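Presented below, as structure tokens, is a lone chain in the form predicted alone.
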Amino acid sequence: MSELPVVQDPGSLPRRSPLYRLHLATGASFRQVEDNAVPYLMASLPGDTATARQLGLVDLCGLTKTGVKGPGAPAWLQQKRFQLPAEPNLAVLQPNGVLVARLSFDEFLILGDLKGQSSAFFDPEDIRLLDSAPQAYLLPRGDSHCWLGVVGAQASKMLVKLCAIDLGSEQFPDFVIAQTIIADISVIVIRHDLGLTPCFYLLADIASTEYLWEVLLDAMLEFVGGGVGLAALHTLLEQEPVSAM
């Protein structure tokens, strides 16, 4: 199980996600990434594990994310010793269990490992340094963009009925990802399977968050899923090893 601290009152952090009162109201629980609320449980860890082996829908917007972009960020990057993807729209896993993801030729976005653990990608020196770096700079994608998990069996099957995209294990294998419009919104989707259970990962504009969730929740009916906390993905790492590209 995690170690992240307990949330008493998720409004006494610094940062919260947009969707923390109707969390709340729900009953969820809270816990502590750096100076953010993340919802942990909705119910119950077995109730909670059982909804994202089918269909569950998580809040991680309060996990750390950010961007490095232009002409030089590749070379930047790899000079900080992370492995990039050779073409865009792919994603690799780091060791760490940050995931680098590449937009475009000198786009690149980075999301924090679901633990809580690798959340400091640069330290204030490296930030120094990018400021002077040739062509290259940071983009905050902590205060720009959402991040949803779809996770479950189900998790293509709803996702179709969304997007004009197959995202089954086939047309689009883990590590995939996809620039495309879910709800009449644009919206980045990266497939990060949780051992065998497939997981997508949907960053959007901030400002369109409760909406992306609520059309999620209400796709979701038909196939009996529901909102679930970031300790239901932890078991399913413990219980299933990640395996990387």
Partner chain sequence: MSNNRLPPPYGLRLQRQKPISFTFDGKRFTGYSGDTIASALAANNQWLLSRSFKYHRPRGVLTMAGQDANTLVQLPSNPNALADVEKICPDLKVSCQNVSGSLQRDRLSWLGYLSRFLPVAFYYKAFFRPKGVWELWARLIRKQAGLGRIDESLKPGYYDKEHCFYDVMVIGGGPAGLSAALTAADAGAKVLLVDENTELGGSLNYTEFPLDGLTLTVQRQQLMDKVNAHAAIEVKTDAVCNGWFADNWLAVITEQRLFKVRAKQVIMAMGSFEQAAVFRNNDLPGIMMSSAALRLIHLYAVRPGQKAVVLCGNWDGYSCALALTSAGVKVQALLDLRERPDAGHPFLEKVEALGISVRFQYQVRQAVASRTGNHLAAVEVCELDSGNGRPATASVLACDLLVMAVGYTPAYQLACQAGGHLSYDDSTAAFVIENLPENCFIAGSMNAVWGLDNVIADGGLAAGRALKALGQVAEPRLASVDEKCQSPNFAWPIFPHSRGKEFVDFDEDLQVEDIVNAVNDGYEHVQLVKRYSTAGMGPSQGRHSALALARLVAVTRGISVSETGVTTARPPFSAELLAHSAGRVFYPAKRSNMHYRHIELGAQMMQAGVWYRPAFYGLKRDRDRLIQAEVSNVRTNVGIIDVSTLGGIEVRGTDAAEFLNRMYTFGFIKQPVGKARYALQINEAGVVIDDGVACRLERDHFYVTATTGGVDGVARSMLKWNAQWRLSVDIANVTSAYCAINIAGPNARRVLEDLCQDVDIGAEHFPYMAVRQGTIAGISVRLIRVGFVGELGYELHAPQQYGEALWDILMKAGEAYGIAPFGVEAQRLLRLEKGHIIVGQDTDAMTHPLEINMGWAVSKVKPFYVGIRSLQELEKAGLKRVLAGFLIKDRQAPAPLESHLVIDKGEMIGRVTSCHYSATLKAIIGLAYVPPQRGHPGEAISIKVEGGVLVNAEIVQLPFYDPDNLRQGL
Contents of the next structure:
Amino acid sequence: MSELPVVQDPGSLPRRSPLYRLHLATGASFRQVEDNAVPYLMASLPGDTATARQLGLVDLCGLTKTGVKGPGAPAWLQQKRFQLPAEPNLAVLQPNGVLVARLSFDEFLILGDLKGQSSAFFDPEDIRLLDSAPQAYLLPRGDSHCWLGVVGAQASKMLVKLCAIDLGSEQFPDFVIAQTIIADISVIVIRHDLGLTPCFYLLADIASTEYLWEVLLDAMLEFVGGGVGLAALHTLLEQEPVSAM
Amino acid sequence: MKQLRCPLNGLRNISEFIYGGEYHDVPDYRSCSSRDWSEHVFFAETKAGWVIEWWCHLPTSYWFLVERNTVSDEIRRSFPSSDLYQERVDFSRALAREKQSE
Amino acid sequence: MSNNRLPPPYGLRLQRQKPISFTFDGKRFTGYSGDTIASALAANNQWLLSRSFKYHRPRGVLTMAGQDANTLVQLPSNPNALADVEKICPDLKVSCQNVSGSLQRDRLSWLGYLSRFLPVAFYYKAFFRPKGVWELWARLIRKQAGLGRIDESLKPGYYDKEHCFYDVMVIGGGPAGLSAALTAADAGAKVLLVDENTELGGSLNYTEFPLDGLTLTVQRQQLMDKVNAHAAIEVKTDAVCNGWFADNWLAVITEQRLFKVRAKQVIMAMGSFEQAAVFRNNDLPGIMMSSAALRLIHLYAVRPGQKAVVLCGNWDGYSCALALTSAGVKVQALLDLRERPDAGHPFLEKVEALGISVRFQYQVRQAVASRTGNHLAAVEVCELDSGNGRPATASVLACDLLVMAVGYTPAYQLACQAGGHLSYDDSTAAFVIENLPENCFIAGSMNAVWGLDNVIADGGLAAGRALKALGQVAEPRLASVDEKCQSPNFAWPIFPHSRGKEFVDFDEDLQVEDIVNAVNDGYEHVQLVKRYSTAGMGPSQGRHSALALARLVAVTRGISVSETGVTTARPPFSAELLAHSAGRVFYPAKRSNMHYRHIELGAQMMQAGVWYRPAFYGLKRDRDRLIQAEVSNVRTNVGIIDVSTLGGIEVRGTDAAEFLNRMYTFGFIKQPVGKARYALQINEAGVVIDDGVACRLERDHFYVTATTGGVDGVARSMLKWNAQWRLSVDIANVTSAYCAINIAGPNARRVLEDLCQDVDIGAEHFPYMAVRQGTIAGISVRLIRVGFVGELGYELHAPQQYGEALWDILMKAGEAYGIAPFGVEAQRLLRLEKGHIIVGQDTDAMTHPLEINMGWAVSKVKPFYVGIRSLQELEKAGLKRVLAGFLIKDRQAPAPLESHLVIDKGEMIGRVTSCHYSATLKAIIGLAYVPPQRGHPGEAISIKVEGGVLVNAEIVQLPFYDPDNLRQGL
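Output the form predicted together with its partner chain next; the form predicted alone has already been displayed.
To see the whole picture, the full complex is given below, headed by that same chain.
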């Protein structure tokens, strides 16, 4: 696995997360994924990791993601050797760390791995074929949605302040999806624990990213949670064994 | 807050949904009388008792149908629209005419 | 420390090692940690707490449970605090409310003497004639009305909301609730147990059940230990369940958090409210419910008096007499309203063994006040009125305490909010709750079950029913309830007095006569009596008046109580702070990727729905000049505007063209690939609801734009229609996935020529309304040649996160050509000059395409589109109005605003939809609806503007600017 390259100024890259200025202002350091940047450290690695174990918020907008939709989507994705969830509102982790979330009978959201290695999900040739595939359509999920992670032991305790569905571990185990409303906006919630640390991915309209980020930080205040970088997530993944798939 | 069961997403607060009007038969716009057409467009039946209604789950834009009692507000069943709409709808006769004129 | 304090173990709530000093009405008092304001004052022999609302009568402890308005006091931060619930804290400054002068000597207490002249519904009767007189009286009366002071300097606190989810929620932590929670949790349910008190236990903490099975303390301890140790039971104390809403959605309020509880099953075990007897001066301090006396003794170690009389209609009065005696109160007499039982009763034996005189069929005729008028000094008692008209001989008993034990009302409020029906059982003389919805149960005294063993068994039974409803097959083995449990309610504890002051409702100072008169005034239904007399409308919401009210209405009307009906209970159950509603509210906002570039350029941002958009760039005070300058730069050089908020919908599939053909009025089947076409959407009624352009990117792929505010509805309606049509088409709302920039002006092409290498941007290769896919500095861009602002222009749609970079590239490349950003205000003026409408601004809920001169955008050959039949009907009916352009030449004339009226001979004939001064045309221009015959160029119209001034305008041919479309076609 190759290290992600360091990037000093995310504003120098053509593709910019809606939050990069916020992170810059708080002194974050960044790593580059494709032509975008991800906040890698907010403070120090031990500091970020300690926060993330309790309650951390991470901006994953810089990681790659895409979507495929249409009655022909399941067959096409299987042909591309993706393992698909059997039912809507479930996700399956692929051996390479990519997460495939089934949002409906014929709609899939594909999230890149946290190491930033799975930059392209399909070859250009695949995409060309997709155009002629019967009833399967690529969705611009890379830009339509933000991708935030709420991580840590207190994650569900914080989220119940903003969300009217039960995200407790019994009702909402790993790899379960809820497409619901959080803080008055539509959000796709995917549970994807990092080792033994609970983690919820929140995907919402990308134009609402700053709003959602601020609402989440505010709701995290009482738990002394805060922003963390991607590196903390890597640590959590490495230090605790990922449960067998 | 009332709850509604979405066939795709399960039981959710009613605030996650938007009402889409009554489900009822649509008169043939080509042959019906003006009166029947205006009834269809402007008059909701607002029947007291069991009705079928359109509802949409907002976060997923998923449309489905609900059997609800408008007196007791009891919900008996929600089901996908494909249960009632199985065939492709064509305005074929007229379509052929248009093709000729093209 | 004071004369009324009892030694331990009395005082369950007290921490005697922690004395606390506070002030009441300017005087310093000391209590213990755990004391309420009222208990600490009572311990110091301060019984007077407030003055009543209407007559300023002295009032004191009545329920000791926060169920009455007698204890309302003012705290520095909070008016209307309940002194019998609010705990004392060091140096708390408590003052009294509704007092004129001092609490001890209230200047307005003479109002009581006027009561004869203040009949029920006095205000309704006195102040409505002559017309307008109420306005004068209102100012005077309002000074007397209303309670408490708001602290306007209050600093905001941290209030929050939280959702929680349980299988079973139990409300009330008394014996029934504890047993219900345990039974449900033992069977595996996830349980929430809520109690408004500081500790669980309910009546177990203060009543004595000396005749029930196990001794009280043992039973109490066993239940509490099990509940507290149970992993499946979450306990919330000091938590008030304030409302039941549909499908078991309950509001639970704790100090600084509002919990929204969703429970699959709800068990209400909220107990009962003890009721007052109705006799003259029954509101004097020193007269209280038997349960209040017991609470004072056991919870707060306060001796409620020195010499007591007990008035009762059940055995609870005896139990209280025993407790009083143990606490060192001398019980002078026990007046039992009932007949002496034929067989003896263990309670009777015990009481008589203590030497307490028990008088059966005895009542209180009136209470007598002390010399100050502020406390009970004696009661005048007599044999129960036999109804033969002869007044019985009265005797006087000196006492400073009268406890009343004449019956209860179930805590019905939540159950009734849930749809339960409160009805009166004439045989038990009690309210019963019936007709509860599914998944909602009641238990204990709330369920008319009495006696400790029975109540505990009933809690278990309710849990059993809840478990069954949860789908648990194996029902737990449960004890059964003894059916013979006796009602503690005495049917008629009401003793009218010729001189009145027998209070039915303490909050509103309503006497027996007031209720009788209300009925006699013709308000027969209890709901009407309530509104007319205001009975039950005060702070305690009928908790101790509803029962007496129903009984009085029934007797006055000569019907049974069960026939009178009861009033409706609505949330909230008790008063709640506004902060609980205000805490954590959401204001969603959307920002484009270029948002901060606008800020850096000094843009004044405005909200368009949830979006932030630049209105114009520069200082607010230069607004008009800046807008005209932005317009002028578009007309002469090149302007750039962020239009990312524009809706975008991808329509793909073999039926894509057919689908658009049905959704929009134009024809799309023959639209060539690489072309854009105006798309006008109408609804089934023929009304214009949205517009945009449909770009055919591939044979089976359209990218359709929609208005910022309309796109979500458009996409949703597309999905709904196709759920019925089942065409082979995929519909995806991709609004936020694409940022968009409109670059417009005579120099627009030159800017793009330098940047876009892979698209031939030349006029002949990229004509008006053409669509191309290209790249700018590696960013994939959809280019659409549009003309909304009436100049050569291109809309660039790129993946959202490239927005800021794309903006920078265009601004830099445009430098040489005089590029400048323009905002929404300039765009609105530019399009107005060009005569383009904005759906929603220039259209309303009736506008159809023909009225806005858009017949050209409606296909005449299509077999179907949504709204076709209605539009045909509208066309047949003929035009009623048209949207026309008008121009005001007079440079001095005041500019009309949107919705100003077009006036003809004093009649309204139309209205303005858009209007602005155009520097380009050096005139005020606008759009207005006018009758068709008035819509021809050259017609003169007049518009009524601010101040009623009529302004002359002339109808002109649209567009105002560049009628031959030479500029957008450059």
